[in-house]
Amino acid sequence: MELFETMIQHTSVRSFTAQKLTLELKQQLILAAQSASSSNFLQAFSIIAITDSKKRKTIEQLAHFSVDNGNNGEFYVFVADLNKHAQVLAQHNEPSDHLRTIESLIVATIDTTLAAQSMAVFAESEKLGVCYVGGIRNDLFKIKELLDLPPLTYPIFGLFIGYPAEKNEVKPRLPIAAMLGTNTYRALTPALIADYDKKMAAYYQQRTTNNQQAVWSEKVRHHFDSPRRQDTGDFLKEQGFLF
């Protein structure tokens, strides 16, 4: 029950104390990530710990995301990685064509995401705070150059981890009735959307930081009112994936 309570109390943390993680705890975070499920045990991901302050500042600027006082908390970049597997195939003089497919890219993306979430769950069980940073995809080409990423890799997101200085209240999730189908897909209904909008409006108005007048459906509409990160396809093609 303790782990369950920790999980349902998850909220993104954007303010960390100056307390440093021990070397043992940082190693445990990596081991927790490695312990996640992996399709066919390919382990198609890499993790890059960003310890260089200049690189960290550059990434935060590209992502339009910063943490107070600059260097508080640890910062990891999670990379979908099929380059390792290309190296294995090359050692046996075998072609890498099948690494370049959409299916292989999806497998690597899933492996990477599962690893990150395993790290995040363990971190929160240790009373740490976490925050994912998808904004690293705002300029994939610069991130590639900054991190010396080889072909057949794709940086998916960053992950801040540290001791929380403050935390927002937990956002109310969509009701189970909106998420869980039995033997068939469960569609949203206008009534479910309206009820959830009321809950989110109350949350945004009452939370202790960054109060705003907003509802979930309006945020969805705003998010999809124009295309985002349109160079992603070009980046993936440059990295060797085939569409």
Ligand SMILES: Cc1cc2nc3c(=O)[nH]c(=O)nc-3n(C[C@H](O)[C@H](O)[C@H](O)COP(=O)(O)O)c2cc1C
Second form
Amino acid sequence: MELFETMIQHTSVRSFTAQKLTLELKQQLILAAQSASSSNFLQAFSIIAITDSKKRKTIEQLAHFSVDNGNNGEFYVFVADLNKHAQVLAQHNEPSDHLRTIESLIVATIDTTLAAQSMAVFAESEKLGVCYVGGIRNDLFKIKELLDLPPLTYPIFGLFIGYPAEKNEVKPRLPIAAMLGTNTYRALTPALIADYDKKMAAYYQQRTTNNQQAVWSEKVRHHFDSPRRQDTGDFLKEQGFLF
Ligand SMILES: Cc1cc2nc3c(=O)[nH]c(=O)nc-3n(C[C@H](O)[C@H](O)[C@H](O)COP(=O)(O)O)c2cc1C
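Given the form predicted alone above, produce the structure of the same protein in the form predicted together with this ligand.
Whole complex next, starting from this chain.
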């Protein structure tokens, strides 16, 4: 299949077969991640492969994300990482103040996300399924302890990768008219929201697993009806970021 076809057929996969990835494929996944663009070539991320079944179970529990009792699929945690750069500066007896800013945190978050998505796209091109797991941020302090995360690091998400046991139908995205502006920002309109809600209602009703009466705008409203993960700021401060 052409890469474009693979990309527009993307759906998150949450159930994997017992088929293992070869060592070569696992190495290619890491190389694909490392080959992504990187702001000022800082390469401000680390990847932690979680192979220990106890650790994996603990992470799956705190993320509310369990995959076939923890046996199937590879699981990687992507960590925004400015600790490496602090080490470089320390070797030059330079202070690390400028690593601690929101701008540096954003740079590291972008680098980490681009690396993960490069890995994900390559994985899907190899007929693997992927699912991001932002749920690892449900308990950042526990993840830090579990993975020995040093200062100036921040675990952003997990990424499951394996051979799909089942796949959902492709979720329709917002219409292009709702997100592509030309020369100026294109705002969402009530008509576009209503049209998209109709499309998503049909999708949610008809999909083969976990079908439900739902619309996108209601899910958005529900998502933001209370603050989420309120200890994120405290965690980032503990890790040495200043804002
Ligand atoms: C950063 C990020 C974090 C996510 N975290 C979770 C998660 O914790 N649990 C989960 O089941 N899906 C998670 N997902 C998957 C999204 O729910 C999914 O991508 C979205 O519903 C669109 O569906 P699709 O990927 O099948 O097209 C996450 C996706 C992203 C990009």
